[in-house]
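First, one chain by itself: the form predicted on its own, in structure tokens.
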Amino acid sequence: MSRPVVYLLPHEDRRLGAGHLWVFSNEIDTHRSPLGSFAPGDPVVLADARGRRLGMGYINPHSLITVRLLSRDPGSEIDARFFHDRFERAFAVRRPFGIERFGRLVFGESDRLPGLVVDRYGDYLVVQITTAGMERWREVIRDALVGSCAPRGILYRNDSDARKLEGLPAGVEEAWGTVPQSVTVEEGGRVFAVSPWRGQKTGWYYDQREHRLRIAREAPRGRVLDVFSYVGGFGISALAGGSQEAVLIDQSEEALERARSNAAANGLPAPRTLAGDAFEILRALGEDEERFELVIVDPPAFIKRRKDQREGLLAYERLVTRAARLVASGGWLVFASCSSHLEARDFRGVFARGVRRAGREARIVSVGGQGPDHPIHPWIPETSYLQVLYGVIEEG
């Protein structure tokens, strides 16, 4: 198959040679490869300035990340066999961890399938396609997943903001079989009902699995406060581990209702739920002088783009301050960030400043990240996005 060639400027092949998968618009020789001659999602061959073929991928001339590499073989056929092979390699990485029935099966660039995410909920798959290139192969991807996983249903959850940046329409649709409104996740001997159709992301945050399991094993007992709780993953895990009482905060009453149902399904006490703005609820709890042996804060990404850096850092710091005031002396504050543009040094900085503004002292006793079903590509730092700090909080 003859594909158009995208030529790079001199010396702009170095990152690709080192293992990266992205080509930015300012790295392309637009005289030899006029971007206006390509349509979003077109398969292309990449070549360096001397004409040496580097591999094949797909292009979106309207995106800052203009080309994403799929294969180092310029002649690769992108068909069901190609996807089946990539899926099998991705599954093999996860198999030793025993998470192939409930977990992220495909994590974009880390599995050399940029623009594609696949989460498994037992017999059901939820797929996110975020790039114009992957959109070209949506039916091929569906057929390869059917052959590889034999699911009862596949849901395309294509409603993320990333699709807007690629000029793609948003929508949620069944691609294969039937996917129910509610599915059950099994984790650590506990069950959680989530909605693949309406829930956040694909329905569940598999990237936090290791931390929920750790909370159940190790966290101090007593009262637990779960901020941005969604359907109660952290709070319910703490209750299962022996915490006496759980208070859950989330903006969504629907999510909190599921959290109460999930607690009941696990034979645990009903949590107290507070619906509304987390910052304001934390302030009110502080004014009431409430204290918790464990406070878990897992907010949405406050720094989605680099230009969000200043405001995002201030928001994280303010959140740490309000949360730290609620931790009983000697208790834990577990604080997370899923902002890929937040450096570890800056994250520790906002944690330290926030604790000091609260008039408290802290020691970070552990740090963590995403689980093994979200592997990190060594040359793409954006794939390492989750940071979790475990701090012991004491009086100032």
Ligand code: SAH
Second form
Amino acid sequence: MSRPVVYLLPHEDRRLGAGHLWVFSNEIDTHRSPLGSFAPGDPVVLADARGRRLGMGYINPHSLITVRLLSRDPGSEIDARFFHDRFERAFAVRRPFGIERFGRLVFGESDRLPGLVVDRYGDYLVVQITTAGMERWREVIRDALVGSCAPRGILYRNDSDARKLEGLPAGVEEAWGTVPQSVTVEEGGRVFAVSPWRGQKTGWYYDQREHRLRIAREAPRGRVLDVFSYVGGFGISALAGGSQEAVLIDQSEEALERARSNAAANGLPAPRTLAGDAFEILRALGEDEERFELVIVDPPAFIKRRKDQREGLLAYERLVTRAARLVASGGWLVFASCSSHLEARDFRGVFARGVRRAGREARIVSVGGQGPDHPIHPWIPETSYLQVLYGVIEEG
Ligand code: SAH
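Write the structure block of the form predicted together with the named molecule for the protein whose form predicted on its own appears above.
What follows is the entire complex, opening with the chain shown before.
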């Protein structure tokens, strides 16, 4: 097969040589390979300035990340076999952790499948394609998944913002079999019903799995406050671990309704649910002098782009302050960030300042990240995004 060649400028092959998978637009020799000659998603061969073939990938001439490498073999056929092989490797990485049936099976770049995410909910798969390049193989991907996992249904959850930037249409559709409105996640002996069609992302946040398990195992008992609770993952895990009472905050009434039925499905006491803006509700709870032995704060990303940095840091700090006020002395504040542009040092700084502004003292007893089904690509910092601080909060 003859594929068009994208030539890099002199020395711009270094990062790829070191293990990265991306080529930025300013690294391409646009005289030799004019970007106008490519359509979004075209498969291309990559070559360095001397013409040495480095591998193959796909291009989007309108994207800052212009080429993403799929294979270091420039002649690689991208067919069901290619995907099957990549899937098998991804499964093998997850198998020792026992997360093949309920977990993320494919995490984009980290599994050398840029633009593709696959989450597994037992017999069902939920797929997100985020680039024009991956979109070219959507049927091939479906066939390879059917071959590798024999699922009862595959849902293409193609409604992410990233698709708009790639000029791709948004839509949610069954690509194979049927997928029910509600599927069940099994985690640590608990069950959680989630909606793959309408829920956040693909329906569930597998990246926090280890932290929910840990909360069930080790966190202080008493009252638990789960802020940004979604369908109750943390609060219900705490109840299962022995917390007597849970309060859940989320702006989505639909998520809270699921949280209440999830608690019941696990034979646990009904949580109190507060629908609305978490910042406001935390302030109100503070004014009422409520106290909790365990407060978990797992907000959406406040720093999605570098330019959100200032505002984002302030939002995190404000949340820490309002949450820290509510922690009983000796209790835990578990605080998470899923902003990939937030450096660990800045996150700790925000945590420290927020706690001080609440007039409290903190010790960080543990620092965690995403689980092994969200592996980190060692050369792509963007693949490392989840940070979780476990702080013990005391009187100032
Ligand atoms: N802790 C959850 C995941 C949280 S996802 C788990 O482990 O499964 C983030 C949640 O924050 C979403 O459910 C969203 O509805 C909610 N949310 C976003 N902004 C909010 C706000 N300002 N106030 C309250 N909830 C908010």
